[in-house]
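Next up: just one chain, as structure tokens, the form predicted on its own.
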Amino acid sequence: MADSYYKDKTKLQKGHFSKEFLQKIAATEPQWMHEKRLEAYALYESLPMPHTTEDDIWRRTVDMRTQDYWRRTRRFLRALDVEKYRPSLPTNGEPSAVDVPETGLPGLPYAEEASGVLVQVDGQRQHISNSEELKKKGVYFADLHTALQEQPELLRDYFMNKAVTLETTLKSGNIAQHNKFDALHGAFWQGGYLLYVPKGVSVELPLRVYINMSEADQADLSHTLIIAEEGSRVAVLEENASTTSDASGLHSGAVEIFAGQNANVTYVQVQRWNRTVWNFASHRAKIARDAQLCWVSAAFGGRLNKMNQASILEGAGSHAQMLGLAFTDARQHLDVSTAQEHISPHTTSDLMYRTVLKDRSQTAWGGNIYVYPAANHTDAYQKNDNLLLSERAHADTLPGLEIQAHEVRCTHGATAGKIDADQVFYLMSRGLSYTQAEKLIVEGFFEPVIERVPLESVREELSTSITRKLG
């Protein structure tokens, strides 16, 4: 990035994530956003890195819940130097025009089937288009910096809303208060987008978002904010990807979804960072009365991935479906924490996460169903299955329940095992090679998740990614 700030070595000595840099990126923003950044920066400065286990500072600073949150990932963070990575600078003007078909970014042929398209590279908006349908129906879809100028009151009500991310009564919120990477994002976020769907509006075609990193040592701190008002319907397909195979990077992102009363929201995020990217993310969804959320998370890339995902069923009759699939290889590390928080009665949630591991990759999944005292007649389920394709792959899985109501139905399950030798033998006896047999078994393993994805184009993309990962 050709900017005098980065050419001044005296400023680089302080690190990119400094208070001075915060003041620079907040210079044109409203005062309330500036204060929100400063609050997050103070938290970021106060928290140690999770890998500082040798010192008493870790135990004095964080509680037992936070220690458990990082337990399976902490040692891998010793190799991470956060200050090596540089965040984007605000452009304070129109983005450079990029013709979508000429960008060469993965997946863009599907852009023709979308009602809106946003392309972001290295934290800067490169392209955005809205269909006539969106404009006529009053749907607002823009990059977050533009939205901050055009819709400041809307962002003030919803952006990093404490009722979702930091309220002490929420179990998932307690973790966010002690997460150094959440604080980093809150202080220095750049990029991302706002989608606002007015009351009663149904968007027929999905919106597509492409968030990409191309430069080496880039920090992507994009923020997704989706607001679907009462009775609305919308689907968003978001892809996070590296455009080069060897450019190192840091992603510290956030997703916030607000599904209003009787709204229907589908959100799909496919992660294809290259194997040198450190990936941290916190995702929250707040679901109102009789609203439905279908949330699909797919992870294929990244050197290290740590994700915290929570669905908060706030209104009676609300429903959340959380689908996840991941395929790791080489020395990739994936650690996912999920929460299904049932606050009101007659709420339902269904979580299914499936992971395939190759080589020396490692995964960890910890999921909790929380049922609050007023949430009688809750029906919640969670399942995590892991398929190991090599002797040195390793998967940890830990489902959990915390129930404070009396009339509920909550169940969970978890499995981890090697590929079935009898299945391989049967397929090879029918003329298939070992590689072909393994491919069929893996595809069959993922099928229960893929078949529940409501959009055909997404099902096709996920199947293609799995095939590519099998090599």
The other form holds:
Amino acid sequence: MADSYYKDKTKLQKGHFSKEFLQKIAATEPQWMHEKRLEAYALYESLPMPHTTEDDIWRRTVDMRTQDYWRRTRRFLRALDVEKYRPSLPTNGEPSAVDVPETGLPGLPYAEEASGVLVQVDGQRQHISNSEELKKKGVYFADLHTALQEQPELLRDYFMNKAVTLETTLKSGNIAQHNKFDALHGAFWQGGYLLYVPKGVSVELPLRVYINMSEADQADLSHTLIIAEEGSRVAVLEENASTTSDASGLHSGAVEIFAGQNANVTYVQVQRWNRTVWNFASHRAKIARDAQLCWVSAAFGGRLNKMNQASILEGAGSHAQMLGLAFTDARQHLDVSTAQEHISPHTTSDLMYRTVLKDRSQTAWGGNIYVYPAANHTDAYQKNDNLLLSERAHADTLPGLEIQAHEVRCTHGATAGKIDADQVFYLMSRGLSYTQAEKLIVEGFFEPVIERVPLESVREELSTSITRKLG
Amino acid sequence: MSNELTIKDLHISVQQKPIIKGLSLTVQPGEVHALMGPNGSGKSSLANGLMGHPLYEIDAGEVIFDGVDVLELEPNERAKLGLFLAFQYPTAIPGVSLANFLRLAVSAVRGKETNGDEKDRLIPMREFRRELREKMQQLGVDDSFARRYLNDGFSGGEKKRAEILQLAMLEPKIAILDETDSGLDIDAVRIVGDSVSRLVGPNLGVLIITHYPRLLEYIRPQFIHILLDGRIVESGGWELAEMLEAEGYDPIREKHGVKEEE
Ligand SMILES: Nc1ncnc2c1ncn2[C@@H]1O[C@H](COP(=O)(O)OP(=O)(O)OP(=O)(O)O)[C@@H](O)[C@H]1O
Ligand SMILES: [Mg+2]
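Could you present the same protein in the form predicted in complex with the partner chain, rather than the form predicted on its own shown above?
Next comes the full complex, this chain leading.
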């Protein structure tokens, strides 16, 4: 049934994000999920599209004023017509219609080194493989629709209940409490995956996930749910990419990560949508006692990006490393809000975000460290650096601290600067062309982030993406 | 005339302020010249101007090297032609390893053809490594040097040795050494002095900018020039260096009617 809906696109006319649409897909899902969607939909309907610069959380997405205040004010979000985009329908875990060639999708080579691979195109699962290792160790890895059938209790317990929820309870106020796009996601989510790693299990090789958009006017509402139980260890490499350079799209995603007690989780997301994609995402991780999260977030694509990323250090002794890397060009706009929420004592967090801007692109980064009253002996670090390759690029950077505990060490800093003329001259005086010099300086600028990435294959992938972007 | 560097009546200013005020000098391959002069007399400005730093305006004059008008060229084209400047204050480039950078530089300077695939243009890694290791040993620098970020967190002496290492790798025809000896301990001055004098030969001409005769004792220059207020006021042989060491700049200032800068 679902399949015929998907093929018969004429039925999905204007106004896809509707209650009717939810009714259509109700039959494929448990009742509780349907109700959850309806609840999210009601919130979505009730919230206005962020539209004013007085809205502190959204003002840099709605409209970022540049140094050239009067002439270059841009109204970003105004151009978005959500209803133009088409959510896909669930396949209900049926075998996929399109097979992925052995060699992988264009531009997405399979890494031989993976314990599991998931490929999704336009919200539809195209391929999944689980290694013998995963099966033997009892690791569950499947697309979310299959998981809904096979692991309903887990989903009912975790899915948009504990991390990314309709009502954000972060103390640091830089992430909207009610987010219109989280509500959109909750109502119309489609695609994504569940990874469940049982207690004490250590997965040797990383899992690889490719989430793609290919058709024009597609809405991708993928949901990532990673649950790593006590004492487990796992790494996930997720790539979000467009298969064409011009098919416009909308991504409204969510990532939920649960690192159980003493677990060790690495999550890498590389975002390479094309430059016409509207990209909204809420990423939130909950980190239990003595657990460690290494979180890499790399952004290269998108027309307008609004991303919320929060590490909630719930358990004493937990640690979050947040590495961010972004490279924008043309008229791309990237607005990132991060939060490091220290709830328990002896928690540590370390955030390093580096952005390079070309052409007329603009970025904003707002980061908050929040130390709760109980979180004594917190050690939190936060640094955002921006390198502007063009006179017309613009970067806003707004670090923030709020500390309510004692014996706390918090360090933060932010910089934004043009490419250094003396560096360029030094390199050119040794025979490098301007282009080569600029490339080397950019690579060097990203190096402190890249060298901290724990996986060699990811480091290489990031370097390749950077080179590609340098043109 | 080939490989000869000829500077004719050169005028350079920085931010509208004239610094070099009519300077002429010729350096032939195989020759070693020393340029001495008090602080602020314009030695580094001359060096930067010759290499093409955009901040140093050329107001008048000409610079011909290898029969080519150097002033028309970008800094990298000057490097490819065979000019090299060892900086007084080398710039740090964080995140860029010395070896990575130097492989690009050596490939650019040695490669005659600049179009085509970048990978093809790079000199083979093994060849490069071998050569680099050999030259690092000669200079008494540690192997770890190659992996370190270019001049980033280098001590003063390490920076200067890295400059000489680059000089040795790039094999220029004319090298300008801007105070390569300052910041070096006695042993390092000897090592740098020995290395440079080993490099000097029929294919390399050198212009050494320095305040101290010590380096010059290792690399005996045939010519010594004294720069005062943007002009070469005296040129001569070793006796000039001895005279400066004994009497300082005051007698020369007096002779040429130049006041000491405040
Ligand atoms: N980048 C610059 N910006 C501003 N002024 C400069 C710059 N470079 C040189 N100058 C000025 O030009 C004059 C000459 O400086 P220069 O560095 O060439 O002297 P120098 O002979 O190399 O001195 P030192 O022996 O101290 O190295 C000085 O007055 C200096 O302040
Ligand atoms: Mg100087």
